[in-house]
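Only one chain is given next, in structure tokens, and it is the form predicted on its own.
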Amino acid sequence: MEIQLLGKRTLVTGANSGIGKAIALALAAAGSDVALNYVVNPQAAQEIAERIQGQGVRALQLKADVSDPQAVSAMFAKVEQSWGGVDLLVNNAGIDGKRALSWEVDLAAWRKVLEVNLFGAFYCAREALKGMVTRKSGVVLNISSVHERIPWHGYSAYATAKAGLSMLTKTLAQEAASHGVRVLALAPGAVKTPISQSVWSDPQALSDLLTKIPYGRMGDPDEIARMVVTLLSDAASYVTGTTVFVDGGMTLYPSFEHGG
């Protein structure tokens, strides 16, 4: 079955690098117009927009910090003015934050991770749902992480934000279901992106990471993007309020593979 999103209008946050970039390009290949949200590196956003337009669909570049609710409102207003709204939202923007034990962490830095990863997803979903609920159609897809389930030593803010995003997804899905709108999440595992280069470019660090992945390799951004397109499409029309893990088995707790 060929997955298509012809005529759809999609906003992707954090779209100018890594997983977000792969998602944006895959959406365009499936026929969707794509609005690219970014905070830094406008040149990268411009290059991706040109590639999207090369697929015969529209691209829109939107600079906005998703942790700022006023900036988010202005971003959605621009999409409304340009395209008449969005049919699909991918909440991808996120940061890891600096590694620190909870009793040593800088509180402002800890708070910023939640403001981007959790509050930002809520601000964007809130704006998108206003139109989707009125039209009785649409999908919100939150990019979570295996760390919504697996604790991450030194990254309490990140794990907390992703766990919160899981319950936010369920609650928004419950609220929106009777209006014909789906809300769900996708949780990647270890994916080979520029942000994780310090791990996959270090043989020792990579070897240690692979012991945590039963499938024996890191994921590719395109593998995440293909699943995103599927979940946004009518192929997943009965899927809502859940997290789909795309992690090579990382959440199977591979250390127990040979017994407890």
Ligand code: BGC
Given for the second form:
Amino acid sequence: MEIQLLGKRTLVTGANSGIGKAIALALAAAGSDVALNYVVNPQAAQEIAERIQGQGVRALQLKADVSDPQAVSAMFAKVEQSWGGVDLLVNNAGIDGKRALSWEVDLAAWRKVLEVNLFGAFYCAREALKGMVTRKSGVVLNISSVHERIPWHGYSAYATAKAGLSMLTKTLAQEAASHGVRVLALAPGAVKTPISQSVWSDPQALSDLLTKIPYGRMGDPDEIARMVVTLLSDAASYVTGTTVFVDGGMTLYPSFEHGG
Ligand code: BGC
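Form predicted on its own done, so how does the form predicted together with the named molecule look?
Below: every chain and molecule of the assembly, starting with the one above.
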């Protein structure tokens, strides 16, 4: 079976770098129009839009901070105006935040991680779902993390946001199922992108990270993007309300490999 998304209109948040960029390009290669949301670096969005158009599909560039509900509403109004709506939404925009223990962390910084990673996904999902439930078709895919399950020292906001995203996914899936709309999540492990550069560019940090990955290497953004395309397509027509882990086994407790 060939996996394709011909004629679909997909909005990807945080689409101008890392995993989001790989997702946007893979969607275009599968035949979908792609609306690229970004917040900084418009040149990168422009370059990706040109590559998308080179695949013979449409691209739209949408600058909006997903943590601002008004900006999100305006963004969806723009897609509605240009394309008449979206069929598929990928909530990818996210920030790790700065490593800090919870009793030392700056409160505004902690809140910002929740606002982007969790509230932002919710603001976008609710806008997208309005159209999807009316049309009785559509998919919302939330990019979560292995940290929806694994606690992460120094990153309490991030892990909390991703755990929240998991329950948000299940609850939205329950609400949307009878309207023919799927809502699911994909949880990447350690993927080689700018967000984790401080780890993979430091040999000692990288070798520590690799002990946590049974597969023995970091993931490539394309390995995430391929699974995103699959989960958005009809190949996954019976998958909803769950998180698919794409993590090289990171959630398998590798420290237990040789017994407890
Ligand atoms: C984070 C990465 C980290 C990975 C595994 C991801 O969610 O964004 O920075 O390497 O989890 O810990």
